[in-house]
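Single chain ahead, written as structure tokens, the form predicted alone.
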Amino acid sequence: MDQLRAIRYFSKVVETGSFTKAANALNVPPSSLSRRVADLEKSLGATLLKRSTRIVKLTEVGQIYYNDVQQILTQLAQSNETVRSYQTTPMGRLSISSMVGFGEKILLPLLDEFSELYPEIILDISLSDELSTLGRDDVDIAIRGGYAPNERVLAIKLMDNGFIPVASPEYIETHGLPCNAMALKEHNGIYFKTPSGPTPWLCNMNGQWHDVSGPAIAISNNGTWLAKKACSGEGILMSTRWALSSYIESGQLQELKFEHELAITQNSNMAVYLLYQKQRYLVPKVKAAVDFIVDKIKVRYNF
């Protein structure tokens, strides 16, 4: 017996006071409706309805049962509506994982705007530079720096993630401007630490890669602290352009340019990627966030 359908039939009989009217309202044969209500009573071992030729009334236990199942049917209807809304309206908890520096400088300010547009979405944000797997971590959207991922996810390139060398005017005045990339070996180095270790200073000259890293005076995965030390004139820092743009614009740091460009890896395809699983894009909250983040970053941070 389909008990839920039988309960709906029973409730409609009570509301209309008639098996015939209930059957018409539900567009089912009266005999089918009557049989299902009878099966319901049989399964409960109780008579729920007093039947006569002209009217149908609830028994005492029928009234109790009717009151209880009305609460269940109402809750079920509300739950069904919630699911339908979830599939059509951006709402619910949205889990986003991002590398720390990008999250603090770019993502979080954007998400403040996003929250104003989509107040029914609850943001659950994790900032970490640890390598992780999108599916395993139960994350809707991840933002990672590096190379195009091999995971079975969709990856949208948000911006380049190449590193540039910078120093403060005070440092240059005190220690002099390096005349070429090889001269960097004689300068104080401030190094960003990734999960695989500090980033080196590399330079490609005539097809040959050279490590031009200077002696380290500070190493950290906290980009803000490293930038502060560079601004105070303690050494030369290599970091991403998006992380250093505000310091360069204010004049606290200036980009050092050489005939041969510097890098932190021999792979030239480094970028910041937004990752998500293909099927999750069908969920309104994920689609709204992906579209918003991609659009805003491409307009505002097209370095």
Given for the second form:
Number of protein chains: 2
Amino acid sequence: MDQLRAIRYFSKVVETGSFTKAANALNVPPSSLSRRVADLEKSLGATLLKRSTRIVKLTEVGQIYYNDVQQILTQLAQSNETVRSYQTTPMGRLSISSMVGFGEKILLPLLDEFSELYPEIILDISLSDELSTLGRDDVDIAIRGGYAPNERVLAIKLMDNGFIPVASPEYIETHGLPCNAMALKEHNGIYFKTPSGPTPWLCNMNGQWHDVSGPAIAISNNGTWLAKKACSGEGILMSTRWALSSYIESGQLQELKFEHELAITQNSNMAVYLLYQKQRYLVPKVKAAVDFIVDKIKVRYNF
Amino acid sequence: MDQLRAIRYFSKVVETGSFTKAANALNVPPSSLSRRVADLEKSLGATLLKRSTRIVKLTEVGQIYYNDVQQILTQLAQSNETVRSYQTTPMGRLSISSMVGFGEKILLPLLDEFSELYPEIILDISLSDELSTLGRDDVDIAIRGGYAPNERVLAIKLMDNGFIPVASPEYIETHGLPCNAMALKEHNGIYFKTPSGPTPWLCNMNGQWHDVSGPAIAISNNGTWLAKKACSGEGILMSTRWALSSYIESGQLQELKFEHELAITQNSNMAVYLLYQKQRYLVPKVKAAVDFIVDKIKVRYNF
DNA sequence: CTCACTATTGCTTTAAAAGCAATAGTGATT
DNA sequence: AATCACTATTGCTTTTAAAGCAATAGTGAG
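Please give the other form, namely the form predicted in complex with the DNA, since only the form predicted alone has been shown so far.
Let's see the whole complex now, leading with the same chain.
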């Protein structure tokens, strides 16, 4: 018996919920599916599917087996692809997931260049601040703010992700320059929001953490909109240096510096990481993209 | 093409290093192997094996593919077994690996009872202090001193693994009771050896670690032998409480207590863990053994 | 209670491995 | 350097297993 084929048939039946539909999807007669699945069940000595003419559903073991087998199928597919594409030119669909802000501001412009260099790679970009697992999901490369990845995943630090406070010159003129971190409590706050909530203004003075957040006038997970608000003098904003650098350079915003540095979390080593599955680095398209992104960002942003 | 069969053929060829030997092992003509492996290579578009009439060896991709595929085969075999044995009585070969000392002193007596309870389970016990990976190796259950397992492996704490210093009454009479930890430096030392070397006597005094090891008169990885030496008054021994408790109870050895506790590593939370692969808990024999061991040890040793 | 749809089964056809014998190539040995 | 022994491969036939088709039996909805 070709167990692999039987498993594929079985999976399709589970996914479509019907032998007939699965048969159409696979372009084989329903009788084949029926027979192969029956073979599989016989060889396992267990009933995987509870069938009636109207409805097909998984048994308890069937559910367990389906889950296991799904993982095995993807692993096998990946191994096959690794070998197939080994020492060939980079090509095919490359799926990249990135944090929204970083994606819009830095990654997408970079990938435009990348596409010119490797026209045979079809990019599939998802921007989201929710963290994807990078295991089950078919994401080749993920870019995330500093969190610890698991052992199968390799993480490369792309750049710092420290937050800095800024305000427009107009705002400072009107409201005065805060003389120290504590004074921020009296200022209008524009807050960046992560999936785990708005980021407070924190300050570490002599080993003690203080929350120096001022009254909020705007909260969003969209950095650009917040930066606009800051530019028009509505308040003080804390965001990442890379998100703000263009505004600072043009003079629209200016960095506020204090004796005691500000932060948005007590966890100090915040950074942007590029993540990929170690074994997938052998796939040319993945290797090409990882190398390209890491290299360009090293050159352009880590002055 | 039956890819699974092709992969099995391929693997056998790799393992035996020869098409002919593999063919004998599998009871099929060599031509079948040759053809199936060729099919596989064609479908992958890569050469997996470098053949000459005398020698067969893996190419670079072949090596990668072989490693990947090995894992997939074991996973599939395990999934199959899970289903096959689902809700049947515990039976079959159960492979357990344990630290030597713990195995001899605690586990094996326990497993004698287990065998009576589940006569259909054939036990396969390996005692070793080297740590096995529990992934590739076909070990169902492993018992190890506190180290962090990976995500797929579940760890259950069986008992503490703290080391205590002991000496025989005769030794104390002859050499005097050490008045504090520092005084140990003047005493004869009997040292337990782990794979990473002999275990020193360490003492944390006011946040500072001191090595208070005395001159060694015996070093071994065999706890029983060391305990005998300690009983005959040759020196002071540090070993685990569970290894020494019987001697202490009989009065052959007595525990030395100090103001500042002794240890053999700066890492404090030493413990004995039972490890198993999460998904394998569904296999009755594994579940039976895990439940049995954890339960018995909870009842008997965690007073 | 009937109808429509579905999974299954018996039978035939088709495809793909197994099996066997012969061939060609390679590395060690003399 | 030439032969020898052994091995992987290939051509061909046989065997096996899956595909394909048509007919059947069973079940849930209306």
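Everything numeric here is computed off the predicted structure, so don't read it as measured data. What we label the rigid core is the largest C-alpha set whose atoms superpose within 1.5 Å from one form to the other. Numbering follows the first chain given and starts at 1.
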Answer yes if the CA of Glu249 moves 2 Å or more between the two forms after aligning the rigid core, and no otherwise. no
Spell out whether the Cα of Ala22 moves at least 2 Å between the two forms when the two forms are superposed on their rigid core. yes
Core-aligned, is the CA shift for Val37 between the two forms 2 angstroms or more? yes
For Ile7, tell me the Cα shift between the two forms once the rigid core is superposed, in Å to one decimal. 27.2
